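Here you get one chain, nothing else, as structure tokens; it is the form predicted on its own.
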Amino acid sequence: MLKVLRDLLRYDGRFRLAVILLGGVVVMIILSYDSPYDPGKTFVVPWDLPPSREHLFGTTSRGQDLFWWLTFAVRNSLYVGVVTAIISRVISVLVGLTAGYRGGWLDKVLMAISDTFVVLPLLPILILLSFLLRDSMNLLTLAIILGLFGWSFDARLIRSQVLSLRERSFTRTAVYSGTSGFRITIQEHLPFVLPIVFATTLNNILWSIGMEVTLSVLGLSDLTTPTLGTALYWANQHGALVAGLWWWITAPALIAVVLFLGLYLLFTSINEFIDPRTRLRLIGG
């Protein structure tokens, strides 16, 4: 693992840039644990102040220091992304490994379910669920809902990899030696699909944060909890652009761009590194 990270840092500029961008995000998350302000309280600082040395990102019309509020926001948004990715990875790995190795009617049933999730109009369904669960909606509930809808593409990807592994000689040898299907799947096939799982995890985090921002801007999430989406929601509710409070819109948008760009570069860098031909080209082999 350390050798892989060292090779990526040495040969891939995208990976280095991703580390720098995400490093800034991690610093903000760490700072949130030492914040001088409670994110749930309002009118604790003078309102509508532009960025300055005292208030790095300015203050809002709700009397909150925007920099310190956004340290909580980026932490919560990333929390949604990570929990969503964990839930959807577990489902996609179980479905992909089972369908690919077992085949037959079980494969057809699982892929039919997967295809159903692929073609579902996700945004209208999420909006409907957000309306129905509005009183009990919090970050964990939102992450669970997104996780239950975000596994289908990756399950198909894992299944296709396992279909190839199933025809390899080491799988046949394991079958002929009496190894159970469960052990073959876990011990022989799972290590081969883990790089795919890791690469798609980053993509899934990107997707879930984007969905959280969309639902929050529409006012369909827990608006009392700081996230990148609720930052934009409150800025819009207070007419930040009309009132000339450009920093209230710019700061969360800028942090969202840094987070998205960092995760995207990390995803593309690792995704290409998984391909042996690309890896040889990068290191000049």
Contents of the next structure:
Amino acid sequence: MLKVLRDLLRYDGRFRLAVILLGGVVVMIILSYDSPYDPGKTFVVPWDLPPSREHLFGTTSRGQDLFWWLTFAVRNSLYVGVVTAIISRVISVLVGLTAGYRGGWLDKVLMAISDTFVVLPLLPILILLSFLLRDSMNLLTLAIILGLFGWSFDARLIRSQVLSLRERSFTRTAVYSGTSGFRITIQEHLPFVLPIVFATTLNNILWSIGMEVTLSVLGLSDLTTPTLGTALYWANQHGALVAGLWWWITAPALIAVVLFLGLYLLFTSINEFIDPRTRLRLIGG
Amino acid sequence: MRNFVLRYLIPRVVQYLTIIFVGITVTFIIPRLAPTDPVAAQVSMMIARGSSLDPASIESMRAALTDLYGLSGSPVEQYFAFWGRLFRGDLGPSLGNFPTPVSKMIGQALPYTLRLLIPAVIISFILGNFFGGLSSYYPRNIGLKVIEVVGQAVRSIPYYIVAIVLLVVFAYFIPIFPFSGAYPIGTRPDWSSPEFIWTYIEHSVLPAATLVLVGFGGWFVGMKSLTSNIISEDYVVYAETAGLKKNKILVHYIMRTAMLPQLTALAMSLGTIFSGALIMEVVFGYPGIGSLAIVAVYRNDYSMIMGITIYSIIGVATTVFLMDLLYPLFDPRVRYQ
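Return the structure block for the form predicted in complex with the partner chain; the form predicted on its own was the one displayed.
After this comes the whole thing, all chains and molecules, with the earlier chain placed first.
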């Protein structure tokens, strides 16, 4: 594991950049535990101040120090992303393994459902759902909802991998020697599928944080909790740009870009590393 | 022909119907899973917001809501009644603009969304595929590499953030484009005046640019990976040794072959593009479906949100289906299967 990290650091510029960007995000998350201000309280500092040494990202019209508020926002956004990823990974692995191994009508039904989810315009459905749940919405509910909707494409990827595994001779050997289907799937096939699971996890985190931003900006999440989305929501509510408070919009957007770029670069460099062919090209044999 | 119908057409029709069936069923089930009584909650919110409504219209609203949620009768009856109303194209009155029908308001907003979405999708599709093809044919070109990296990076960032960044840069710090709307506030849409159309285009540049930017990277990568396989095919090598012009080979021999899967991908991605267009409109205050949705959220206009959801499901499913039907026209391999 350490060797892998060292290799990636040495040979992949994108990985280095990802580490720098995500390192900044991690520092912010750690700082949030030592914040001088309570993110739930308003009017703790003078409002509408531009960025300065005292208030790194300036202050908001709600009298909050933007930098410290955003440390909580990044932490919560990432939390939504990770919980969503875990839930949707479990579903996609279950569906993908079952559909691929069992085949037949079960495969057809599961894939029909997953294709439907791929094509359906999720945003309007999520808006409808969050609209109805607005009063009981919190970060965990949001993450669970996103998890229930975010598995379909990856289930298809996993299934196609299992389809090829099923044709390999070791599967047949296992079947003829009397191993149960369940054990074959879990012990023999799952390890081959895990790289796909890891690779798609990061992508799924990106997707769910993006969705959280979208729903929050529409005012459909728990708006008292700091997230990257609610930061933008409050900025919009107070007409930050019209009032000339550009930092209120720019700071969360900037941090979102840093977080997304970092995760994306990590995603592509790990993805290429998992594939031995591209890894050889990267390291040069 | 018989094979075509059995193997190609019927599965597509079944899939089309399944998507609509599942989607609509989900929109039917969701309000029933909500923890509160939706009708009572809605009506009390209406009253709390501003009681300029007389008892009679509150009562008619309650009736409309009960009807809309389909809460009369057993669940099975409700379900069939729900479908029955949909077949008649009746989505109920908007609660925010009572009693204007939801379908009428969507009908007014939809053209704005489509006039923004369709050109943006076509431009990003063409640009992405063009540069993607070029970059796999000229792998050492620095300019193309830079374009690829930027396209990829932008693609990972959510629509909303890209839109905000463009807005801050090109309307706030460098004010060359208008802040919001599809035309200046206070003017009436007049489609015969060139000046109006000019401001309309001016107002659409930033929203469209966001869609193009976010879509570009996907087409670029798709095209690049498709063409990099085709480049080593025998017929391309043959054309090269025969001395055909490089650009001609690239466009007619390589890109054309790779176009087919890209067209399928175009249909598949419509759902996400559509969602992107919704977000865009919210950021830029563009008077399409997205703005309708956000106003509906603020006004607790449940029927409007439900209507938009159903419209989007049917719209996206139908487009995907039509693309699937058109596909054999482009790809002889499907036609003769």
